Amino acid sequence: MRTGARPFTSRRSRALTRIVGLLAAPAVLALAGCAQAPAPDQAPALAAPAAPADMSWLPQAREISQTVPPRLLAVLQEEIARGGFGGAVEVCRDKAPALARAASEQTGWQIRRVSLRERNPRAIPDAWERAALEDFDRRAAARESAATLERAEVVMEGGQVVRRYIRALPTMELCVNCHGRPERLNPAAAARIRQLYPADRAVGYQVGEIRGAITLKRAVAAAN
């Protein structure tokens, strides 16, 4: 009897083994699929975060921008007291660039005045300055004070990292004698402007409006 039982037990064991194998196969394949690492070309690309620009230079640029205009104003007031507004036009033409050059030599920054409606051709803004001035005008139209408007950025120019700063220059009461509406211009100043700047565009301003800006520029390599 024991001899006859062996074939039955063997057949039953083999059948159970096949059933277990068939049931287990999908689970093994599923586990193998979950464990498989994604192909390198299918892995999501993660962009490295951009490093924040170093703006530690901003206080210095802001301070420099606030020193040149008062110096020019003092020179203009002296000339007006001595010879009137006619002579002040020439002083502004000659002294303003000279003061900017002197400040540039002392500080290492390139300094100049620019305007969207220039009088001196050397005051024509570049693309970055123009964008800033246009933004200043929009903000001033939204009732922001012109005296508070500024922009500071680190930009790439010609493959070089450059620090740039610009600050709006509002029109003061004294300025309308040479930059105000035509009917408000000082007669002597108006006559001298026609002689020196036949293509002048720097008139029509009212007190408080943005007449232009003082702008500073410095390459990072030269700033250390």
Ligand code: HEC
Second form
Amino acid sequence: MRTGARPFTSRRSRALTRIVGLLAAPAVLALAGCAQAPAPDQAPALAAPAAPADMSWLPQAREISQTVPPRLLAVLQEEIARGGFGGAVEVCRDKAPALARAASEQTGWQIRRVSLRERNPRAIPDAWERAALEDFDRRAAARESAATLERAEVVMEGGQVVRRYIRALPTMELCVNCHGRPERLNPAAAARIRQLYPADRAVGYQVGEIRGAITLKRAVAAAN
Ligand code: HEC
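Form predicted together with heme C (HEC) structure, per the form predicted on its own context:
So here's everything in the complex, that chain up top.
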């Protein structure tokens, strides 16, 4: 039985949306949702006859999230080879948003990078992203591999049905040159970062910690 075009109007159906989304995803994503599972007294919501959320978009969102960061990394490595870490700072500042913008235009998804300790003030996460990032940090601290952490969900935002996807970006060896502890920072990069980002909070990371995330969102329809 279907309830028609109003699947998102109650808290109960929102909870169902989340569960269905997680069931549609591979095991790793189901793990991502463990902390979000409803209390046992809400369990009957699973059997409720609400329309399941459409999660057919998930492979596309996941693929985009796995395509953009390696592209940026390639540009970064090229620039480091050419001009060292100091010069690469500026490339990161200009190329990272440009690559995200280009991918957004190509795919129709809004794409950006966010962090709980941002360098660029535009990378401050919204509430949904913040909750995911905090969950990722907890799980990375519990020794889950940071590279596999993701979350996908259909949510209501400002009267619209919105598809949201976020994937963790782990700190690798290369990253600590510009995001690491003081003794690991490349001196030329650190000096340039201080000039360009006086309010920088994106240092002090160790390899394996989550530096931030790539996040995608797309509104699909107005709710009625
Ligand atoms: C050459 C220095 C440099 C290296 C190496 C570097 N970054 Fe950055 N990173 C930056 C700069 C500069 C910014 C700010 C970019 C901007 O203004 O949009 C940034 C921003 C980010 C952001 C966006 C959130 C924020 O804090 O503004 C993420 C996520 C990020 N870096 C992850 C990484 C990861 C992961 C690596 C390693 C694979 C890495 N970075 C390597 C310089 C670097």
